[in-house]
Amino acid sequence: MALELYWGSGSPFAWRVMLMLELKGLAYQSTLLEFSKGDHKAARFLKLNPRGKVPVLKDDDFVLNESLAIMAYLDKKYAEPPMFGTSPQEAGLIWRAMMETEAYLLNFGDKVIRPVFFGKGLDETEKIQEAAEAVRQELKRIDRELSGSTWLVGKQISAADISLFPLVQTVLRAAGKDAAKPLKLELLPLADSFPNVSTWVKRIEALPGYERTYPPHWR
């Protein structure tokens, strides 16, 4: 039986798992949940994940939620190409990069994304600008790390890149919205301030299977 992925368009966490599945060349059944219709709160889905959040991976009778956990599971079960490193040192660096993404870029980025996407708290300009400054500092750090490097860790794409990429794309999409213009987030154009990050984004966008992972409602 094929793997089954429950996901939502625009979820950066589901996007991570879709990238992992595509890069490993795995066949999977796609079940798109529509947040606007409350699909993620339906009884059938809550049996799979009582938290009512995507992504959820179903592999026969085994069900797993949380994007990083799913990525680790897939890499353990389908070893090629390896996404969590080929040495203890690489594995450590990849996990460190992923945890930094969770602790910093996700935390600060969320304070920019939510007001812009959902229109709540847009009047708290100072808080949003402080969060945007923290995002810029993180992107500067990442830009330095990508100087002279193709990928975040090692010589091939890894879970470090996959976990970061959708969050960067989501922050940039928020920054391009009309609601963000008065906030002066200073995140666009990406290539002007973060040229290495910009090149890295384009590199991932050129990967085989990428188009199948792109959020449908962003097109």
Second form
Protein chains: 2
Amino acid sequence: MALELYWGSGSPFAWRVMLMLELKGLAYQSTLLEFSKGDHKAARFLKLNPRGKVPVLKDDDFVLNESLAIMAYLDKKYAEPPMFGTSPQEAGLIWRAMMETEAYLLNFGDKVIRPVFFGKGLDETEKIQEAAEAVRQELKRIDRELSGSTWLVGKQISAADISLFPLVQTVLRAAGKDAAKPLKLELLPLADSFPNVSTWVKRIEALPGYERTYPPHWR
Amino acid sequence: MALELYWGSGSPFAWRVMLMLELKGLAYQSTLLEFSKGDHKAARFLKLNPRGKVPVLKDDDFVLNESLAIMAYLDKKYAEPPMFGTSPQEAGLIWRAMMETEAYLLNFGDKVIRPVFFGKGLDETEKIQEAAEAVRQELKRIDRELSGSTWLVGKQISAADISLFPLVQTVLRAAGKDAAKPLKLELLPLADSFPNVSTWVKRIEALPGYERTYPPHWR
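Could you output the structure for the form predicted together with a further copy of the same chain, given that the previous block was the form predicted on its own?
What follows is the entire complex, opening with the chain shown before.
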């Protein structure tokens, strides 16, 4: 029985797992849920994840949700190439980067992304700009870290890069929307504001298998 | 050189790491920061963690922040007893539990804890009650999971139990405060509302070394 991934187009969390699967060279069966049709709230899917959220991975009878947990599972089961480092220090730094992504970039990014994508609260410009400033601070920090290194932690691509990348892409996509124009988010063009992040994004986009992970409705 | 932990009394995040250190049987040097004196914003500490947050672990020259990252580091460096399971499935389920704790119990719990402890936004009772309802839903789910098992995942205590426990204790402490009385949080007494969670709390409180981790200013 193959690995089976339940995902949705444009979910940064599902995107993480797709990148992981590509980098591990794992074949998988893909089940695309249509959020607009409510596939993720259908009884069949709620049996796999009562929270009705993607991604969900099925590996034979084993079912798992939460993107970072799925990444940890895949790395432990399919060891090569290691995506959580090899030493305790690397593992610690990778998990720190992932936890800081969740605590800061995801948290603040969400307050920019949601209004722009869904049009709710777009008039609360002050709130959005405050969140955008926090996002810029995080990207500035990451840009500094990437100034002397190819990847976020260590000499190889790791789960730290993979869990950050789809969020960066999603924030940038939001920043490029017409609805974002009046908000002055100061995130684009990326190459001007955060040159090292920009190079790092291109590096990931050039990875074999990347194209297969790109959200179909973004094309 | 010993392990050195920078922590603050009542920080559930620092408490996680202290429990981890006790369960691993690791001796450590303890540096208690006084939040009220701004120790965590002092230059000396900001060098260790520019975010000015506890916990921070120092292991010789290696410095790490973010509680869950520290737990992952300690488990990889000091393998016994394993706190992230032994199989890929256990590791996945443990990380899932930890990520759900962050995404749900921490997130909603924070909206109850902060107003009660710091008195800010205490008049927004509707918001607090909404968050309390979400906390109750999470505790109900956990109570169901604990109905047939001693620990959250597998047959041993794991990082899943340790990362949840201090948050549960903190929410319960908030619920017991005078300021919380008019809010009708319906969280206490724990043994009535969530009997299996209550037994699980007592089980952790009975662990060797537990007393050394208890927040001093809570006594």
